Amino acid sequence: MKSFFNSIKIKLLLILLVFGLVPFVLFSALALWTFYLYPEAMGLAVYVRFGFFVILVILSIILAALVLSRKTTEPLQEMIDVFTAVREGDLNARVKIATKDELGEVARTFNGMADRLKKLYASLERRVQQKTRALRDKVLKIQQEKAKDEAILKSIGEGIIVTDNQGNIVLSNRVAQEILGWGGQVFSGKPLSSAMTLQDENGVPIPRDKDLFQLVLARLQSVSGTYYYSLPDRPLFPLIVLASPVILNRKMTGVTMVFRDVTKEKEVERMKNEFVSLVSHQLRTPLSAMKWFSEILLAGDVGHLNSEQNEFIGNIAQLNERMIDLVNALLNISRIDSGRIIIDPVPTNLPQLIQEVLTSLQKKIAMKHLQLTVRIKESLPLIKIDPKLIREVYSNLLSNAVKYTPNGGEISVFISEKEGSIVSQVTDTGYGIPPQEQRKIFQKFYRGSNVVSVETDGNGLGLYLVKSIVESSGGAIWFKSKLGEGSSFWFSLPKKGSKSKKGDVSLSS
């Protein structure tokens, strides 16, 4: 920029010289031509004076041009210096030209622009400071939240592992590292499958299609279950695992796995089941004796009983039967929970099995004047199941339908085929299940609050047993109920049949 104005200075100087010297040179040339034409009219002194005058005039013109050029370019140089200062950050620099010509107007315009730029810069600086403070506060808050989250993770008693959407480990807490025996190894950034190999109860690694991460990825919902894990210095031990998707903007960005070692809980449960089984076995002997003695008394084998004695002995026999049913239910539950139950599938005719159950309930159905409807798909194939177990399922569902349906109600039984399964449905027009209690329906000892006072006979173990049997047979069970209108229970069994399972005991009857 400076060199540019320097060139302007040279141009001004040249212009002044041209406009000052050219007329004088022309005049001097004309004079010299005149002297040449009429030399006798001029003397030597005239020539000397004329030459000195020419030199003096030329020097005067050059000096005037220099002075005028400097006067013209000095304000421009000052403006250049101020422009440069402002460009380098000195917003207080101003052009000190107060003339009323064009240069003065440019100076005033530039000074106004510099004032406005200074105000804008001050405003911008204030906003930047505000944003910086806000950002600093936000960063501090994030750091506090992060520290809080880390403290929570450290204090949680369960193991926690977080992965990205590719299954690579992003975060794990101390409990997870201790349970999985990682020690000082760093697994962050590594695939979850290589750091945590879950197994079934037999020590067989879980296949990829049933891997928790793959299940969550496919379903986009939480998946839970009991799995097993082993360490070099520790045999197979159970883990309860819950894997949940991390959803952001309707996309899965990762998976959170929460798990804990339930070895102690499993041991306590095993001891409890063994205790229940032992006590139940010990109770069966006196109960069976009481039943035998009651039957002898009612049969009159030890003498005639009057009507009042018959009534009392009949009540004793009925209560004894209820005790036997409860003991058998407890035994069955303990055997199912302990995994010692035998599953022995054989080709079974379901219509015939259902008919046997209905026949055993026919007397109760007739006493309550219930209308029974049975619809079974024609040409239903034989299905390979354990008939003892599935009979228990039908018996519980149908006896519940009879028990909890008022006199004159309806009971329906439907069996159909659907997508590789045989689906059984038992529907009644009974009391129904309160909506707020439906989540408890398959829990141990649950009985609906609306039927406890109506039907005092019951232990709340039947549906828990039904669910356990159906699921151990490879099926599923579900229901729908409306208070005061009745309930429908469905359960499915695979057409390919149930898998056999070795065990120690069968269901008690």
Second form
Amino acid sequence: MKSFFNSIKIKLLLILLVFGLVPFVLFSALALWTFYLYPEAMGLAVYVRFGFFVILVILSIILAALVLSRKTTEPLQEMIDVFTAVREGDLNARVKIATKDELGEVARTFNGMADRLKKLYASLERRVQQKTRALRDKVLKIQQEKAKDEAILKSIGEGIIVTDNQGNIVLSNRVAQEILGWGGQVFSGKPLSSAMTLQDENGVPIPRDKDLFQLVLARLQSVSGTYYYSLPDRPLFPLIVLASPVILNRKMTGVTMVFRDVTKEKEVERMKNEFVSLVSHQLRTPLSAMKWFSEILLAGDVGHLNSEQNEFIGNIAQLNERMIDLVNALLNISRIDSGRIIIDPVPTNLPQLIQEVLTSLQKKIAMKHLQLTVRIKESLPLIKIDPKLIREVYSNLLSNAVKYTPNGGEISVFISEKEGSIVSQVTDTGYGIPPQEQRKIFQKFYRGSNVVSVETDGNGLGLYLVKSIVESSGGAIWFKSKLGEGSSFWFSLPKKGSKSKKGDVSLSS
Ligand code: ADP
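Return the structure block for the form predicted in complex with ligand ADP; the form predicted on its own was the one displayed.
Time for the whole complex; same chain goes first.
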């Protein structure tokens, strides 16, 4: 009923009927009233004719109203049809009303809107197509990159595991699965700690706070080291592991672990160490004998030597001494590298230890007229270190300072306490180390290009040994040097002391 009266057509029809019929009904009523007033003038035939006339007029009015309302609302219906077609997506539908009245205006406005909509739609479609094409290209590129990454991952000889930032495995390559003996098990989504339990050299699992994932998480930088792993059918074997954070938009999104089974390398290293150790050992006996014989000769125990003979034997004794130093250094390095060295920490008085080293260097210091400064923090507690090893550290650093400082220079030793460590500093005003060579300073056999011709006495093994000793005593070593101005070496030792280590050899001196 409601929608019936909502129709414009019906409304118009009603209006036309009301406006057409009401005047006519009034007119008919007036006529009837007139007939009533003058009955003598009226016959039945007049009434009948009047009745026909009234019915005819009423029917004509209804017909005219119907036709008029229909004619008036026809364009509206057409518009509704076209609007509906456009709404349904037919953007070519247009209203075909060309009249100049308001309806014609509405039709033109609508047709203009439809034209604009069509253009907008077309340009939108073009843009969507462009974007879709670009997106498709991107997806293709990503797929190609992914395929490339997967191919690289497969072909890499190292084991690779990628985790998310919760430590759950997201990806692993075949080599990783083989090394870790997963045997076809799927570890994707599982915690790294359950799929790769690293151990120390004694087979003790690495504690959670030293776990590589946790270290990377805490430091947000790469961490590497040698760890051990075992399988049911394979006892402990070494792995070199590098763990790096995966950073995306300055946020850590995971960790990449790259690792390699270094059993063979370790074996080769062990054989090399054994060889060096054996050769050094064999050389020590004849060298000691030569030293002994030259000392006898120089002392004149087997007859007086003339000055020339004395000079020659003296040279032989000196060169022999250098050979003994080299052989000892090689022997010590092979012992340290093999991990067989004993670390036997005992409460040690550091100032006293330094004094002993300085006494042994006293002659050289005096000969070069070097000015020596020693400043040691008062009431320094005894520290639990292996005195034999740490003496070697001071001895090397101080003898380098003496060796690489020209006559009349200064050398100083400072000892201080800093956040759980005791820090020793050895500074000189010597030749310094060329900046481009500084990264090689702790490498075996490195000798500075600025000193090889000035100071021939050296084998480039001292600092390597020093670094190995400091690190195996739980400390760290670093330096600063300026060419032509001097160098400073620092090393720290933990105040709580070094950890003892069982082994089967000690340093030879
Ligand atoms: P060596 O002194 O027997 O050559 P080291 O391993 O002790 O071996 O030192 C390696 C090299 O480092 C030296 O040859 C020298 O070039 C440089 N170096 C070490 N200490 C100093 C120093 N205090 N001043 C200048 N150069 C130094």
